[in-house]
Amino acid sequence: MRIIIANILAIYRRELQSYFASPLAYIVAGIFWLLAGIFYVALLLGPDGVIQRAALIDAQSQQFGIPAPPVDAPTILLQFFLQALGFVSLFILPVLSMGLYAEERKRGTLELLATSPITNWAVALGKLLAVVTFFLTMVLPLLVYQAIAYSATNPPMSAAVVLLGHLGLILLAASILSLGMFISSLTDSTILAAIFTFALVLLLWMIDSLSRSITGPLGSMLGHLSLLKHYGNLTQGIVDSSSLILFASYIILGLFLTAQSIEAFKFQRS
């Protein structure tokens, strides 16, 4: 097991500083978190922005003398914040998981690696951790504007419910994000890998929303599956164990079928 543990972190370890020394990483966080800022100023102060908002509904109450109710203004610039991070993201994942194995196949590096001592599943996974630790690294500056804008409300809005929905970001990315992984594996052309991962994820956006039309069973099967409903539960503070199994589920998916890929691309070799 201490040798699988090693193997796995020295996998880590060289895939997260090859994402650290990438300038194509920098653009794309960059540019993530320049639409973060856009998305986060318009939610905030924008002309429809949530304090806008408060602020016409207070106005009416008093024009009409009409109590209206509180308006919980964090919250729901928080979940509008959440669903525009996890729409961006949807756009930036395909980009980092695109070089993950197509570019061990360009530089011949993947026979290498495949008929290493190491498993492919410790590889997979040492992958796997170094692009999501990536994108973690990305999404905490988010949270320092977010904690200053918070620490100004009274109430106080609660830290926990701030962490679980990025909680839930990091497990919509480390799902994308494994599965973008295996369509790496399977080329040695990153833009096709890129390509076919957003191809995927149109696939789970056009789930989600099917799942939203479609009544009985079938699309009660397809709400189960689909990854941005289960992130939406966690975006408004829902902890569903079912949601945290469909996470799982989907990141070892993503694991199994790249060892397998990685299985097969061996046995060819052999």
Second form
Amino acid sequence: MRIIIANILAIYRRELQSYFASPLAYIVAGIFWLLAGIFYVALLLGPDGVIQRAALIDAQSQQFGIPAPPVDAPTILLQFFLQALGFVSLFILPVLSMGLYAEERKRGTLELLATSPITNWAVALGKLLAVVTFFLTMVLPLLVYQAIAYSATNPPMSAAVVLLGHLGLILLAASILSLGMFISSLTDSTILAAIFTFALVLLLWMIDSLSRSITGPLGSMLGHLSLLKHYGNLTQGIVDSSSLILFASYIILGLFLTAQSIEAFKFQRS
Amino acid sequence: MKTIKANLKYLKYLFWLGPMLVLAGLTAGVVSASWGIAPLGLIVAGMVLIGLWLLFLSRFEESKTRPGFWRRRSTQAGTNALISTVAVLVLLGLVNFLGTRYVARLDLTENQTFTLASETQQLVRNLKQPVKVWVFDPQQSTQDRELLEGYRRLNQQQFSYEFVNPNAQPAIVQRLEVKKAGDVIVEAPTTERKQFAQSVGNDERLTESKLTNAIAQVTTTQQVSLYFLQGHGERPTEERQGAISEAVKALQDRGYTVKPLNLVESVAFPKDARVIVLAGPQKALLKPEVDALANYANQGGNLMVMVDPNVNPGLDGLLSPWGVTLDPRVVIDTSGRVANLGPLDVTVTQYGDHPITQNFGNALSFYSGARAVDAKETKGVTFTPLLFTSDRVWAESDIKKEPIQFDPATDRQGPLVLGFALSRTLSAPATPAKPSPSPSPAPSPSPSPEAKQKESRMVVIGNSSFVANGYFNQVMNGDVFLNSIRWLSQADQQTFSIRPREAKNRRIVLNSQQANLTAWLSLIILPLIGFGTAATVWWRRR
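How about the form predicted together with its partner chain, since we already have the form predicted alone?
Time for the whole complex; same chain goes first.
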């Protein structure tokens, strides 16, 4: 057991080092931060942002003397921003996961990995942990400037919903990265891996609205597969056990399929 | 043989048809939402092709240089992988299935915005019969779906819901009597009862309060009894000339118990009389009868009074304490000439702002031979006019005079009001003292429904033909009657007063420094760190 953990850690460390030494990863992070910043400033300070809209509603209610419907500005900001982040992640995450195995295939180091004494799933888990950690370091700085707004609310806001929403984002990312890792293990072309991952994730993102035209248990089954629906639950502040199970299933499925795919790779030549 | 071999080389690509046929079958089945002969046939054909392919691989692909497909090691590994993949998929599917069956939810929002009220939870958890909510909204709003999903989570056995596109499924629309897109109907299939809950649209979404009350009404076991007064030439409830049996049937379909009431036999009212209906008496009521009705109305009883013109029902003793008078003249409507209607046929397209008529819009209802009704301010009584005629109408005093013309001296110019809804708050909790202590030592402590009611209600309409057979199912006539009965039975009094969970009223108060800092951090500093590091790393690597 200890050896397995040591192996996983070794892979994890190696992968992380390669991320932090690669200019591509920093460019991806920079683009992510820029897009997130544009969305955040537009949502908060822009002409249609929450502060302006709340002010408009207050002014109207004062002018006409009608009590305005309650507006929870920070919650609206949080939900819209997390939605935007989820959407940006759709494009960013396939880029992060595309090189996980495809790069090894291209360089020819996959044979080494496949025939090494480390089990396939330990390699996959180590790689997944590393890429999720990298995504985490991309998300954490966003919390810094969000904290400015959320601490300046009146009445004050609890941090639980904010943290839960971001946890949801990490879970969503882990699911997408896990499936992307599997797709990356199928091909030696990183571009192909990114495109296929993007297509798959887009399908899982939109499947909820597609399933609405189907009635009966099949429709609700397909609807349950939707990433958007479960991510939406978490961003709203609801912890639903079925959502957590679904995310865990995606992560496990990705890990398992990756291990299987490397196993099959071993025997391809024989 | 050689040509066959050569042909086989290309023929084997035909086997790709197998998976494609299966896919086509699945797609056809899903899109048409029916698994008829065509999709199943396609799937079976595809399966057969795939089977042939596997057979082909084992028989013909064998050559001297390579072992057959099935003997290769990679095939064995592949089969193992396939089997374990299927096993894992099934396992994950099962876990997720159980996960949706037994859900634990934690609502971290401060106001518990996404948690249903305890009244709803109790009601839905204890449902004894299946209840289905039909939403006839082609848009399928996510918000409505979330709310319904919350109900379903409480009781997955008994509660179900379905979104229906009203244009696509006319059979269901007709069965549930849907009026327009956006209607929400609650149905209890076992008792065949249905209840309109509300209408949803872009400006109004499904509310917990209305839905829960509709479910409560559809599943209530409490019988609401209606009594139709008899003995003065009222319209008969059984099938006959000028009867109202269609209306009675519609009432029974909605779960009401309809009984006749004859005051000549006994002046006492049955205890369970929730509403008493006077459907067009042709003779005057006797004084004791009118007094009894007045007394009933004073003690929380509800009355529906429909009186035709040219009749003196002698109801002054009942109606004057409520401030209601019946105009003796006959209403003449000239606006219906175009539609081939006689002068006595009054059409109404304008309605008062009242629960009975609130969803009518400008729909038409139709009254053949009507009289105007007046109401004046009376202490303790609130009244709402229900039915307005157009202004091309007058009340004619002498109908025998030819030609019928408006005479300002004796006639009354429209627009007129044909019906009022009135309610009167009971001043004291009217607990009528028992006239004589019952000698039996065990009085049955039946909780009378009147005990809860705080007001009496009355609807007065100057016409009774609109509910008669042949008219009842025309235009909005049935709705005027059924909604009146529903309002009178005080079932609309919200049994559950669930306040909508409102979001907290909260603002973000940023001073200019904080706003600037946010903008700088998010737009410039953070992206710069990313791109800057990328450049440095790239430079160092060179």
